[in-house]
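As C-alpha cells, one chain now follows by itself in the form predicted on its own.
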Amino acid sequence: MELSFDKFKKEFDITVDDICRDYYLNNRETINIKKEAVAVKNLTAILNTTLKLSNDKGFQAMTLRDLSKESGLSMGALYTYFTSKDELFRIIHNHGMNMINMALVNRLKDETDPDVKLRKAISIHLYLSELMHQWFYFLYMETRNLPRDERKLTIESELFTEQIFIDILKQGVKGGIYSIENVILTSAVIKALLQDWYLKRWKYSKRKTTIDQYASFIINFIESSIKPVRRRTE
C-alpha cells in the first residue's frame, strides 16, 4: 500500500510523553522524583510549554519565569529537571533529533529498492515534520542562535539526515537507476525542499496544498531530475 499521511499518523506511536519518559528513566540519578508518572507529566508540561513560548517569542527571549508561569510549575520544580536554560535546550535538541532520526532510520532499514527507499524517506521526513512541527521549527530556528562551539550538534544532525539521502542516491547510481552528477549537492537540495514545508507552512496552507500533494510533487520533481531519460518514459 502506498504511504500516506493518514496511514503514517496511525502507525507513528511516539509521543512527547514517550520522549519525557525515556529522558526520566535515563536520568533518575539526577532527577529527585521517585514517581515516574509525576516526573513524566511535569517534563511533558515543561517541553510543550518551552516549544510554545519559543515559537511565540523565541527561546532566547523566553525566561525561566515565563516558563514557570505558563507551565504552572514553580521555579524550584523546574530546577528539579534541569539546571539551566542551556541544559533545557540540550534536552529538547538531543532527544528531539534522536527520536526524529531513529524514526526515519527504523522505517527505512528493511527497504532494499532505492526508488522505494527514496520515496519513503521523502514522505516520512515530511510526515514527521507535520506531526512534530513545533519540534522541527524549534530545532531549525533556535540552533542558529547558539554559540559557535555548540552548533556542532546541530550540524552533525543536519548531516546525519543528508547522509541518509546520500546513501540512497549512491545506491541508485551504482545500480544504474539514477544518473546524478553531484550526489551530495542533490541530497542538500532534497533536504532544503523538505525544510520549506515546516518553515513556510503558511504559504502552503494559503494555497490549500496538502502534505500528500507536496510529498508527491517533491518525489516526482526529484525523480525527473535524477533518472536517465530512458527510465523516465518506462
The other form holds:
Protein chains: 2
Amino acid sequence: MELSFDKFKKEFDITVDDICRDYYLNNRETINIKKEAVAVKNLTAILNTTLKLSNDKGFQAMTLRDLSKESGLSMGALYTYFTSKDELFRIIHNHGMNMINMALVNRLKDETDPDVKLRKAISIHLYLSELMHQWFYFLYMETRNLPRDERKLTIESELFTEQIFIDILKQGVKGGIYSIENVILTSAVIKALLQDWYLKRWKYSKRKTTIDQYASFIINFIESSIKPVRRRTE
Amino acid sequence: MELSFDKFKKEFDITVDDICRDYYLNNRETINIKKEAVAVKNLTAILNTTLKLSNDKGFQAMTLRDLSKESGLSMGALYTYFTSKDELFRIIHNHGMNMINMALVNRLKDETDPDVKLRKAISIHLYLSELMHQWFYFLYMETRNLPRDERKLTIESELFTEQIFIDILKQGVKGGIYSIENVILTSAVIKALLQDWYLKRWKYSKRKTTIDQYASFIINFIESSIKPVRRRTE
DNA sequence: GTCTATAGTGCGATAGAC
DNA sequence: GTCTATCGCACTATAGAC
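I have the form predicted on its own already, so could you send the form predicted together with the DNA?
Entire complex below, previous chain first.
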C-alpha cells in the first residue's frame, strides 16, 4: 500500500493551536485579549479540555467548574474566551466540521483514478479520525445538543462525506472497474465502517488491531463486494 | 427470503407493557402501589416518555419536569415509581439490555445451518432494532451516563452480540462454506452495519430505504466477502 | 395514589478587586 | 488578564395536604 498511517502522521499539519489561532484572529472584537500567544495558549487548553471531558461524560454533563479546574483557568477567565457554554459548543462544533471536511477534500482533489482514489479516501478518513479522534467523536455524539433547526448542518456534513464516496463509485462504475447495483447504499455502508473505527476505539485498541490492519481489511471487504466476480458457490 | 419484516412484526410479542409488568412484579416492595393495572399503565407512560425525550435531546438534558409534563404525571407521582433519576436510567438500561439479548438468542437457538443462521441473525437483529428502536438508540447513546465501572456491562453486551456472529462464522469456516481470514474483524464489521440502521434512521427513512432492502443489501455485501470466490480482475 | 409547595443543591454567568 | 465571591435560577428530591 502506498499510504501508511506513520507516513500520514508525519505529514499531518493540522494542530489544535492552528484552529485556535484562526478562531482568535477572526474574533478579536469579542475576545478582549491583546497578546496572541496568551490567547491561543488558553484557547487551546480550553478546547482540549472540553473535548476530553465531553468525550468522557458528554458535553451537557461537563460543568464549567469541571472545565475551570481541569484547564487551570478560573471561571472568570473562561468567560473572556466565550460568552456562554452554548457558544463554546458551537466553536468546537463548527470549526471541527469545517476542518474535517476541508482536510478530506484537499487531500483527495488531485486524484483521478477511482480505484486509487477509493482506497485513498478510506485511508485518509481513517487516519484523520485517528489523529483528530476527539473531534470526530464529539461531532458524532454531541449533535443532539444543537437545537433542531441547526442539526441540518450536521446532516449536510454527513451527506457531504458520503457524496465523496458516491462520486468515486459512480466514476468507477462508468469506467467498468466496479459493478454496483446500489451506489448510495454502498456509500452508506462505507461510511458506517469508517465511523466504527472511531466510535468503538476501545474495542479495536483492546484487541490490538492497528489502523493499517483495519484499513486494509475494510478496503478488501468493500472491494470484494463492488468488483465484478464470478462466484464459485450459488 | 424466508423471513420478512412484515411477518416478524406480526409474530413479535414483546411490548413495553410486558417489560413494565415484569419490573413491577419484581419490585413490589419499593413501588408502593397496589393495583397492578395502575402501576403498569403509569410505568409504561414513564418509560415511553423517557425514551422519547432521551432520544431527542439526551437523558441528561431531559429534566424530570419535562418528563412530568409529557407523561401527565406530577413530580410527586413520578417518585412513586423510582427513587432517583439515576435509578430511572438503570431501569431502562438494564431491562433494555436483557430484553434485547434474550430476544436475539431465543430466536436463533434452534437454527444449526450456519448459512441460514447468519442471514437469520442479521435479519432478526435489524427487525428487533426497528421495532424497539428507541431502546437500541438509548442503549447506544446513553452509556456514557453510567459511572466508569458500570460501563463494563455494556461493553460485555456489545461483545456478546458480536460473539454470536463469531460463532456462526467459525462454524461456517469449519464447514467449508465460508473463507474468512479474520473472523473477529468480520464480525465487528457486521455489527457496525447492523448498528448503522438504527443510528442513522433519519437517513434511510429520508431515502425511503426499506428495512428488507437494507437487510438483503448487507447480507449480499457481507456474503460477497466471506464466500469463496474466483475474482475476474486482479 | 396523586397532588402542590418547597427545601436544598449546584449550575451558568457576572461584578469588582487586584 | 485573571481571580474570588456571589447572584439568580432551575434542577432533583421530598413533605404533607387531599
